[in-house]
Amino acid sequence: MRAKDRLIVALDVDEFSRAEELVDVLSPEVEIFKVGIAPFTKFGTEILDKLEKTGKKVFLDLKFHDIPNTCAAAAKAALEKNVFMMNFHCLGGKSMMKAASESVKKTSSEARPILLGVTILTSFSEEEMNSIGLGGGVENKVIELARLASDSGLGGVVASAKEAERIKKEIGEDFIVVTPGVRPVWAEKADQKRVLTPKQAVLAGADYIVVGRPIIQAKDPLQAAKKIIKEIS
């Protein structure tokens, strides 16, 4: 895989015009854009249409966590929007994830989205895990949830790069790992806790890395993207 194909840029912005501008500016180097809860709530499918018209791939990051039937319907709807990848909270359980997976497999579409399980958010610390009753250590819980996602038919997980190597070792090299919260050495960590640099993330086994603020808040977003691509190539 080319280095530029590993980079996913998060369109976490408040104005649709800014999202459009970023897509146009970054298009020469960036192939995949993440549309999360905030921009999707504000812009709706308009942002998905913009990306499709520009010929870009969409990571629909809505982290579905609902009853099996609802999540199966969400997966089917994503097919109609030509989404490249989307995710579901692993804590929703095996029945939920399996329903989503089977919903996609039933279609005849060749462009089936990659279904990912969200393990433990990269903003979570050990203390926060314990506070909601998820003891046993962050890494062990991530591996446990990743294995559940695999058993449910999902193609990969969203997880910190710090767990990527073990996920690949225990579940398989073909099991996709998408790593958020990646921060180059020249960027601030902000609210992220379990982070690595782009190069460290890829070396650890991440197939894709998600980068938001270090690119979209840079004075020159395209140059920032180029720096990150160069680092992971």
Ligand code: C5P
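Coords for the form predicted in complex with the ligand, given the form predicted on its own:
All you get below is the one chain by itself.
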């Protein structure tokens, strides 16, 4: 895969005009943009249409978690919107993930989005895991849930770079790992704690890296994206 195809820029902005501006400015270097729950709630599918018009790919990061029939319908809706990648909480269970993956498998392979599982959110501490009845070690749960996602027909997971190595080893090299929480040495960490550099993340096994603020809040976003692509080349 080309280095530039590994970079996903998180469009975490408040104003639609700023989202449009970023897509246009970054367009020469960036192929994939992530639309999360905040921009999607605010801008709706207009943002997806803008990306499609610009010829860019969409990672629809809405982390669905619902009954199988509803998640299958959400996957089908995303497919109709030409989404490149979308995700589901693994805690929704096997029948939910399977229903979603079967709903997109019915289509021609070219338009098929990559379905990812969200294992355990990186913001969870052991204490918080215990409080929802999921004690026993976060890392082991991440692997268990990644395996469940794979058995349910999903193509990969969103996971920290720290987990990427073990996921690849235990589930398989083809199982896609998408990694947020990536910080180049020249960028501020902000609220991200366990960060790795883009190069470290790719070396650890990440197929794609998600980068938001180091690019979208940079004085020169295009230059920042170029620097990151160079680092992972």
